[in-house]
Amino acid sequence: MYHKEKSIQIKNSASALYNNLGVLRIAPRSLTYFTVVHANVVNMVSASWDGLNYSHRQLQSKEPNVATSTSLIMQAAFCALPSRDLLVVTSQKGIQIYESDGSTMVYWHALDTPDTPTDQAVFARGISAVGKSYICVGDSSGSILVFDVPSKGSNITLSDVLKGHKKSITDIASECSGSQDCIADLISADDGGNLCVWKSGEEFQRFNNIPGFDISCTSVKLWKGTAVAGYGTGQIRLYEAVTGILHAEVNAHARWIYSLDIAPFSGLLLSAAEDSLVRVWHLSIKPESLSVEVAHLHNECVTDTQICGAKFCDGDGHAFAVTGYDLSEIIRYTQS
């Protein structure tokens, strides 16, 4: 179903972080941007669709009044809003928001750090655009920071702080199908496996809590009202987001899942884990019962590699890309 394409070389190897791959398709320019985190650096690659041109950029973690920051970056993710695309980088010190090509930093938000050292690590992780103008970012206290983003310029404001989790946020995702019928349009996950389902707006509303099993939910997606969650057990669970009804549970991997992604137009689901496997599944909603069915379609094995990032490169799932711990390349697969 898929075959391997020529890999894209990156300047540094990928760190062992959940969801350690960002992909943004720039159709008018026939380009795709990729980001991979290594320690305190984000490796960016701009790749032309014909495979002939690549340009590289590196973004350092930043701190006010410090020339070079050593704070570790936890995640880099593209946020596509109706009016603009941005790149959000989270670290142990704060949140950096860049223009999508990484050329200009438009906003910096410092995390609250306790005056006295504690056992609790401080960091931000979990990034998603939602609605017309919001970017949501999770942190280690379990809070979700909501930023209101103007259609241009740098006048970004912190408009809300959502409290629904008691453990560190691992991932956040918005409804990816584009459907206006969905009651809830945002989901967040934490280190205890708990999920919170939200409705965005001038005042965000929490619709539902789906309890975890004290094992981390490392990656989460929201598609046509269905929450798709990947766990440290290697399982994927599919819930009806608003009611919390469990539709399906799949023993997908033998080790920790590090990344999930959905191609919204085709219903293809990508899962990747420490067991060196990337699997492609198909999600379908039965109209008569509104239940969700999942079917396994394809496997790829990246031998002896702890996979830490996997993303589709387009909305139909015709191609996907993969990163692995200590690999200095982005591996790409295309449908045959």
Given for the second form:
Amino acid sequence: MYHKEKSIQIKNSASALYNNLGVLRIAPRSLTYFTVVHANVVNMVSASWDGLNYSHRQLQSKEPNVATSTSLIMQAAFCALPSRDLLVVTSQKGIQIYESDGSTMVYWHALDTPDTPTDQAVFARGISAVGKSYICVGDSSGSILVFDVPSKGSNITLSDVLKGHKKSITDIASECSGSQDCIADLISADDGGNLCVWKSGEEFQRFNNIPGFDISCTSVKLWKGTAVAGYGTGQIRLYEAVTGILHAEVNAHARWIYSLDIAPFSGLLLSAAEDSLVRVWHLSIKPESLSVEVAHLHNECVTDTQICGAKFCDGDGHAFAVTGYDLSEIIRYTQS
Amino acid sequence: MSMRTLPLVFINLGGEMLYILDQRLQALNTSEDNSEKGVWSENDRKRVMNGIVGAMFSKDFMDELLKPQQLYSHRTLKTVLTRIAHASIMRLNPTSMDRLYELMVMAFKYQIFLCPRPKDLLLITYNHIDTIREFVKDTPVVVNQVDETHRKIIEVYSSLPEGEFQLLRQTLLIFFQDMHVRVSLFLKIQVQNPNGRFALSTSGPVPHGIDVPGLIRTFDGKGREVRRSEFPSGGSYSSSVREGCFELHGDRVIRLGMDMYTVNHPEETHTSKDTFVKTDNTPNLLAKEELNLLARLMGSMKAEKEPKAETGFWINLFTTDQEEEEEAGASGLAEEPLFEVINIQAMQDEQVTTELARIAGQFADEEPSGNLSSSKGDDLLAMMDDL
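Given the form predicted alone above, I would also like to look at the protein as it appears in the form predicted together with its partner chain.
And the full complex, kicking off with our chain again.
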């Protein structure tokens, strides 16, 4: 169904972090941007679709001052808003927002760090664009920071802090950006496996809480009102987001899932885990029974590699890319 | 990221260090080279073990480690581990220490990488502690220290949720990233590939609490299961075995963290010639926080008062004499990293400067002088003088 393509070499290896691959497709310029986090650096590659041109860039985590030790980056992700695309980088010290090509940093938000270290780690993690102009970022205390983004310029403001989680945020996802109307358009997940479902707006509303089983939900996606969540048990669960009804449960992987992605136009689902396997599934919503069906389509094994990032490169799921811990390449697969 | 890595890092790396030392000291005991000059007796070996374990599991040192703090650089880690090694009657030259560090790190990296569940990091740690207890079982005072530390670890870590353990594991994986030193033992038993990467199997029992992949269950609006289907997992997994014991004593079940060197031939602990040089992204100055940590750790270690009549024995752990010289020649005489730091950085904290200078001074005293009378060290010392 898929075959392996030529890999893209990156400057450093990928770190063992959840959702460690960012992809942004720039159709007007026939380019795709990729981001892979390595310790305190984000490796960016801009790849032309004809496979002939690759350019690299590295972004460092911002240090508040020279005297402190370097700050590790937890995640880098693209936020595609109706008016503009941005790149968000979250670390132990704060949140950096760049123009999507990584050329300029437009915003910096420092996290509150206690003066004396406590045994709770402090960091930001979980990034998603939502609605017309919002970027949501989670943190280790379970809060979600909502930033209001103007259509251009750097006048980004922190407009809200959502409290719905008690454990560290692991991932945030959205759907229905721009003009579409949804009951709920944002979902957030935490280290206890709890999911919160929200509706964005001037005031964000929390629609639902889907409790977890004390095992981290490491990656979450929202598609046609269905929450798709991957867990440390290697399971994928599909819930109806606003009601919390469980549609399906898959014993998908033998180790912790690190990344999920959905190709919205085709309903293809990608799951990747520490067990070295990437799996492609198909989700179909049956309107008559209002149920969701999961069908398994394809497996790829990245030998001896704990996968940490996997994303479709386009909205149909025609191609996908994968990163692995200690691997200095982005592996690509295309439909045959 | 995680603020709780240090105790586990030191116990596991220290444990690996002891496994290697135990095996190498026994090898030196039987090797033909030393048969005329004097061998390491069972007693000497026990003294080395007791010295190192005593220093590592000392209450003050462990209390310092248990304070919440970041994991800093390899440089700091190596400095403290060298100091621990030198808390015994044994002295390691810098090249031996470098090789030892590589071996320790690769073993621990392998264990973290293959750790079935993040929480099993504790079982790996307990495997190390169990074996360490065996090494010092004839010295009740040291056994007590080990037990006390074990109890503290159980107290601090037992209640951590899995998400925290995974954060800890991720912190360690990032720390050991890009290290692919090939270890002949690992290559031989095929846990490591010729390219330096560890083998990750898609068969065998799944970790405890995880289901064998392959099942899709569909439910209706009322939560009743309406359909089951299977998919090919691409591997051959079996159900999990029983869970290991997290108490002071018990069957840990998983074998990671146990002594891999016991049944193997001494030569098997060689590392590949390309010694690891990790490109450090941190600036050359050690951050002030890191220096403070280093000072606290060194200060808290039980300083072994060496009896006047006896002095440390220098040993060459791994390479042949000729390789030693080549190595030392090529890399330049490896200065203790501590000196480098003090020279470069403009220190603002005078107390830290003085403390470090004092600690660095201790190192200087331990360099071999011409007066050592021990027969064990003579031939090697002569070699040192040539470097």
